[in-house]
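Shown here is one chain on its own, the form predicted alone, set out as structure tokens.
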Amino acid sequence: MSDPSSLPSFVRSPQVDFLSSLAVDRTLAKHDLAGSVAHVEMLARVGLLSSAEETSLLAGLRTIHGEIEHGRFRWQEALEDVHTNIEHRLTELVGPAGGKLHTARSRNDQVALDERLYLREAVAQVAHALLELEGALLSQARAGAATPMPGYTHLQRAQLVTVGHWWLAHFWRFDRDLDRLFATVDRSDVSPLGAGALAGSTLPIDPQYVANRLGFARPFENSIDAVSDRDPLVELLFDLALLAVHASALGEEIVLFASKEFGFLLRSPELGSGSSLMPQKRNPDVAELARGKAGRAVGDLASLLVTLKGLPLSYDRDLQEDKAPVLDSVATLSAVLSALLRVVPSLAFDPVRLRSASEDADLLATDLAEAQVAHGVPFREAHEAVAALYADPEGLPRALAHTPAAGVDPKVFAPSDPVASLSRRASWGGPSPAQVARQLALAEDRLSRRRSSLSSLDRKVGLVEELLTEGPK
């Protein structure tokens, strides 16, 4: 550890181990460096740095980036955080001019900027994986577009759907998750640099230039709000928590359908490992972990919300705790999506088991009631008549054999063929082949537009690397 007397006065503390955030915020090093590059350029533009000082500082910052990238940077825990470590090393490299880096800037607006630059990158990382998963879901949906399977409510067989319709239900959930992530990036597209500690600066700074250089839509409107606002991180954690819940639901259905009790999914090696004791077992480990990790993501969201609850404006040291749950949740969901992306393409439904389940006459009860309605019977009367039919052990076989049954006209019974039943379910968003084909076309178009949005986000994310690798002006 460095000699305390050699440290900047603002980081000298007998409790440096407790106060330090370096273990977490060093992850933001490249974002911090990119923000410093833009800040130095701005200071030179407004006359607060000479051309020679600007050149020296930019070269020093880019040298530090190289040291960090190649593992040669010597992090000092006594310097508390990533910002002070970088500034200290810069002064070692360029001399007293390094002390000018912090002109008109506070660690308060600095960390708020770093987090927004990181948020862009995190969303892009998750979005790339999510788009791949959505593509895999669509491939499965196309393959099973016309394959009948039972649909469930209350975990009981309810009505016929198709395998493609089921996969698409999960697709639309994940697509809403992607939409939320892009919306979070849009709302966070504000640069906080220039807000200072909380009240801006008396110096002639230009926050608009920094915002433009870093690819933000605009600078902040209120300096107090700028340094205290953690809404983007909360929104990101909510987006990831709900994504985790949706991944958990898919995992749960995979677990159920792969069990012998359902037997719908054929056993896939990608699903997991065998039992350490029982030779016959193959456990759906990946699906179970996708389900289990949702609790971690939800916990990360709760952690940050509780940290923020009741904090007075503007900056409080409590906010040092904002990064760990975000980093954890991004890492967790990236791992979940990567695992699901390996599992989903490997899954195959057992056609024999599905056919048997789809021929369950219970799945046609609503068809029978609606067939009566189509011939003028009030729905409640038809509902009661069909319910009585199913309650009688001999009622349904007689009815399907076109033997007269009380209250039901056998001439208007729906056929018991699952394919015929599905073809009639042509209402908007239903499971008929025509409606599934419409959904697939819409989903393909949606994916194309999502890829375009992600391409735009990637360009903004790339600005960080561009700032850190540009040569001398």
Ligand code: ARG
Given for the second form:
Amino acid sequence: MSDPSSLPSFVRSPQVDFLSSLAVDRTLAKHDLAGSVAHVEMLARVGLLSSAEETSLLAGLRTIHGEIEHGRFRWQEALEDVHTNIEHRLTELVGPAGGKLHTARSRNDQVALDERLYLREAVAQVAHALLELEGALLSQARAGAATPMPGYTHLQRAQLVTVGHWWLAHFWRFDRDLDRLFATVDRSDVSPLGAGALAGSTLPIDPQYVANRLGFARPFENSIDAVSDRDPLVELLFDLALLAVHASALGEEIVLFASKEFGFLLRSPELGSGSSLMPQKRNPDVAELARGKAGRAVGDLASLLVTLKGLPLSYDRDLQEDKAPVLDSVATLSAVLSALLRVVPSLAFDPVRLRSASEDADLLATDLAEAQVAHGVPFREAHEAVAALYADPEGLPRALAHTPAAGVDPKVFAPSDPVASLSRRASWGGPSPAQVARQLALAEDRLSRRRSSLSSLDRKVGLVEELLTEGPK
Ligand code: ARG
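Can you swap the form predicted alone for the form predicted together with arginine (ARG)?
Complete assembly follows, chain above in first position.
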């Protein structure tokens, strides 16, 4: 612990434990250092640093990067946060020139910049996992493209679908999540550095240079907005909360389908563990936790929104509370996705159970009504007639033995032949083999376009590391 009088006066406080954000913002060290590299280069270009000072500051920042990477950096709680820890160490390493690092910069624009650099990386991390999960869902969808299964509304058997159609329904949800994450990065492609505490600087700084150097589309438009805007983090938390909700719904269906009541899924060792008391049990713990973690992600979103509500412009210390929910949500979703990524490929449907569930005449009631409509019967009339047939315990067997309804070919109504029914469900986006094949092709194409968006994002994310490992210029 340093002698308190050697600490910069702005962090001297009897309440430093309460004020410190170090435990959380240490995660942003790399982003903070890369931002400082760009800032130092800019200061030198506009003549606020000599080239010798620039060289020494850049070397110092890169040394610190190495120290942190190798766990040799001595973090000091008394220095309050990651920013001050790094600046303090820089001054130890390079002497008084270290005191020039913070020229025309405040921790307010600095932290906002760090967060945007972090956001990119976090999105790339989640997007990699999500893309892999989408790939696994597609493989399952391909394998089950033509396998009939009951489709549900109100969790009651409703109409026939296929296993592939069901997997694809989950795929499209996750694909929208991915789209939202990329859009969040695009909207936050703005560098806040140069906004200072809230009103820029009297010095001739060049925020455009910093923005370019860090791969941002442009610098901020308004210095007050730049230091207080947490929209990107809120959007990220929303994207992750909705992703978590989607993962929870998949988790729930896996739990249901793995139960003895449904019996659709064969046992998968990836799905969970046993009971400490009941020897026969195999619990779908992983799917349950994928469902359960959504509560945290939704809570993280609510937490940041409540922190922001009613805050006066521009920077307020409340904003320090923005990082914990974001880091928590990113870690939570990364864990959920990698757990699901192991579960999804391990799942196999029990063909016998699925077949018997799919040969349920209930699933064909609408087919029967629509077959009459095709012969000119008004749909409402056909609906009534089929409802009456299904309500009468004798109605259905009688209908099956003869002609099920006026003018309808009995072959149209064959519960023992779900495949025939599926081939007739050929309307746009439906479960017929042709429609599922069309969806699959579209999904494959979507996935490959997402992969290339992710490669561009990876290149931007890589800039941080590049700035920190570049040799002396
Ligand atoms: N630890 C602070 C945060 O996370 C950094 C900015 C502090 N700014 C200040 N004026 N005290 O928001």
